[in-house]
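Below, in structure tokens: the form predicted on its own, a single chain.
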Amino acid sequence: MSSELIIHADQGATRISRHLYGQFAEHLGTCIYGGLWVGESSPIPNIRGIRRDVLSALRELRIPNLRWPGGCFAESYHWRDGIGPREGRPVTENGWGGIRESNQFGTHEFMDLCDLLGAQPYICGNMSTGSPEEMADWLEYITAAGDSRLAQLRARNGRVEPWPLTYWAVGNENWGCGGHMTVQQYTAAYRRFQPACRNFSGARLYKVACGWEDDWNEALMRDAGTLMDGLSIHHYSRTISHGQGGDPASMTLHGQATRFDAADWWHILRKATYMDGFITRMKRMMDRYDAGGRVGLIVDEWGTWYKEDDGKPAGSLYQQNTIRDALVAAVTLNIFHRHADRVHMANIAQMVNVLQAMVLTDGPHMLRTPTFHVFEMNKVHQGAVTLPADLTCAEQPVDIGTVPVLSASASRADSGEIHVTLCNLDPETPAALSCDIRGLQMEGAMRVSARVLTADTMQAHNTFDAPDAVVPIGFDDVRIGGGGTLELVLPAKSVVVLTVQA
């Protein structure tokens, strides 16, 4: 069947929050140690202990916010272990991944990283092994000015001025690794913790409550929706099985990052498209309790999740990143753009060396992944107005359902430029597409430029020996017709970003 995209360029009022392009850095595997942090005495070039090459790459993405210290790690993290002279910080147990936690990277180092990236900090507080008092003290340490006890402690540790802080999560996955609570238990705990969560500078703190599945989320919205600013959900594109009784501890991952066939390809992309239905259900439910849309939906963990790559330690969550992962990222970002009225923030998991990372490191070496390039290509949508778009295309039968072969979203920048992200999910067949941009105010001849990210094989990825095997290039297979129409052929397994000027 023929494929058609109709974009309504004269409509749209909702801006795509920059914060949909947030990142996540957890103390797992080599995300922090070796990935972001090498220490000031390392031969690897660094700025105050933070890798210079990783910083340089990540700055290209205009990262709006960074979530830390977890994840599940947050629910065992005690902030006082990570402040003060580094030589005096304790070594503690990190139950996630079987590694010891040196605490060399703590609050000061994280805030320095955010400052170097130009990103806002998004901190996840410990509910399951912490207390409201500990959480309040951490917030006072970060945000209080003047001569309070904790402001003075911060000054003695090298930072006189408080840090700016807006985003704060009250717990993480408290239905699982964060305490195995019921929704009633979490709601009661949230009511105890959230009054302690305030910005001591007087600025308003944006409090994010821990969501999960449909029934949990509805009960939480019903009973505590007025006390939160955001509701967190997580969604991974993965294949798992459980042991007897469905115990989460018995979860087994299936599938690998680079060894897969066409059936595996479509299966993971189908899992990525579940995000649209999940968000649609959550919006419908949230509208019943928050008709004005005040509470944001926060997708602060998402991405692909496979078995660790061969040779990597169990629990390191290290995986390579192929053109398939790039398409998962692009499809998911398209979904976020279309739901920008309720989705206020999102954080891909994770930024370095863990799961669907932006960059991978190996000692002094670093590479940008295909997913990195999708985020770089798509940064033109940050802060733009999302435009209504109607896509008609074929669907691929997968498992017990189908997957649309194409994915698209569009936005209008303040400059008037229209940006369109197009994905062809088919790993073998190019796709002809007619794109009708209606309501475009033409002041002269339409001008179109484009870039494409694609590869020769489904399993193509960047390695330290070939770091530019999968990179975006110019794309000129676009024909401009009359009245704001475009005709183009999307290569198989590709992401194309168009810039249209009229």
Contents of the next structure:
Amino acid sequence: MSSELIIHADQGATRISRHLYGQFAEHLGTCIYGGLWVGESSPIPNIRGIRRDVLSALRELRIPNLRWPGGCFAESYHWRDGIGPREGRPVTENGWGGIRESNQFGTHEFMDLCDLLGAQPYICGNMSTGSPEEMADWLEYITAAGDSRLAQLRARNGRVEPWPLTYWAVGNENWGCGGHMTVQQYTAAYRRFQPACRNFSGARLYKVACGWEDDWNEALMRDAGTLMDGLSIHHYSRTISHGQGGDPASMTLHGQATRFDAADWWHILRKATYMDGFITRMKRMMDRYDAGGRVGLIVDEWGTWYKEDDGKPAGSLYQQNTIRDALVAAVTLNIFHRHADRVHMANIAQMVNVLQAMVLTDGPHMLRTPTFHVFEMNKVHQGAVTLPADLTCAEQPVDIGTVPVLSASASRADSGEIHVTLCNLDPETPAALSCDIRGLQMEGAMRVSARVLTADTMQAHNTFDAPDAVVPIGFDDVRIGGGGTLELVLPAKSVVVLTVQA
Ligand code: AHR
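Can I have the other form now, the form predicted in complex with alpha-L-arabinofuranose (AHR), not the form predicted on its own?
Everything in the complex follows now, all chains and molecules, and the chain you saw is the first one.
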């Protein structure tokens, strides 16, 4: 079947929020300790304790926001443990596998990391083992100016000015690790906690409530929709045999990051496309309670989740990252672009060494993953206007349904450039595609440049010995046909990003 993409370049009214490219860093495995934070006295080069190599890689992504300190960890985190002189901070238990939490990385270190990345902080407050007072105090500590007790404490700890802070989540997975609540219990708790999220000193908080599955989300929108700015959902591409809906710790996961066959390849990609159905249902429901589209849908955890790599501790959630993960990322970002009217923010899980990471570290070594490269190639879409695009392509039968073999999205930058992300999910067969860009204001000949991320095998990934095995390269298999149509052949298992100038 021949595949065709029609892009309506003269239409489109919605901007792709740059916050769809958000990241997530939890105190889990080696995401924070070892991955981001090594401490000022480490032989690993660092800026005030934060690894230089990781920082410099992540800066290439133009990260808009960073979610912290969890995840489930947030629901056992008490912020006062992580302030003040580091040598005096307590050692506490981290619920994730009972590992030790040194509290060396706390509020000041996180805000410093955000500054160094140029990212906005997105903090998740503790709702199940914390109190509204503790949450209010944390917000006052971060955002109050002047001589309030907590502003003074912050100043004594080295930071006089309040930090700018907009994004704040009231709890995480409160249906599971965050208190095992019913939606009625969560709604009542949300009503108690959200007044504690005060706007100090001119701040204007964007409050995110904790969603889950369809019924929960509808009840929450109905009963507390007017009190929130965002409704959070999570979706992972993974194979689990039971435990769905309970604690992450109670599930049985199947499949590994680098050991899989073609059936597993398609299964995970099909799971990634569930995101489209989930968002579509949530948009329909949210339109009923919030017709004006004020409340954003916030996908603040998404990505692939496999069993830990061999030799990595249970609970560390450390997994390698192949060209399959790159395709999951690109397909998911295409879905977000198409739903940019309601999806205001998203955070891939997680930034370093955990789940679908951007970078992996091992002692002093670091590598960029194939997923990193998708985020880097795709950053041209941040803040651009999403364009309607109609894709016709074959469907691949999979154990759990069918999945379109191609995926696409397009946007128009303020410069007038059109960017198109194209994915060929087929691991074996290249795909011929005609791409008709309609409504382009042509001032001369159309100019097209492109990059491709692909690999020879489904399991291809970067290692510390070969960190550039999977990297984007220039792509020139694009022919400008009659009437301005582009004719391309997308390699098997590839992500192509086109830049079109008219
Ligand atoms: O990202 C890992 C974990 O997955 C988070 O802590 C939790 O919110 C989710 O279940």
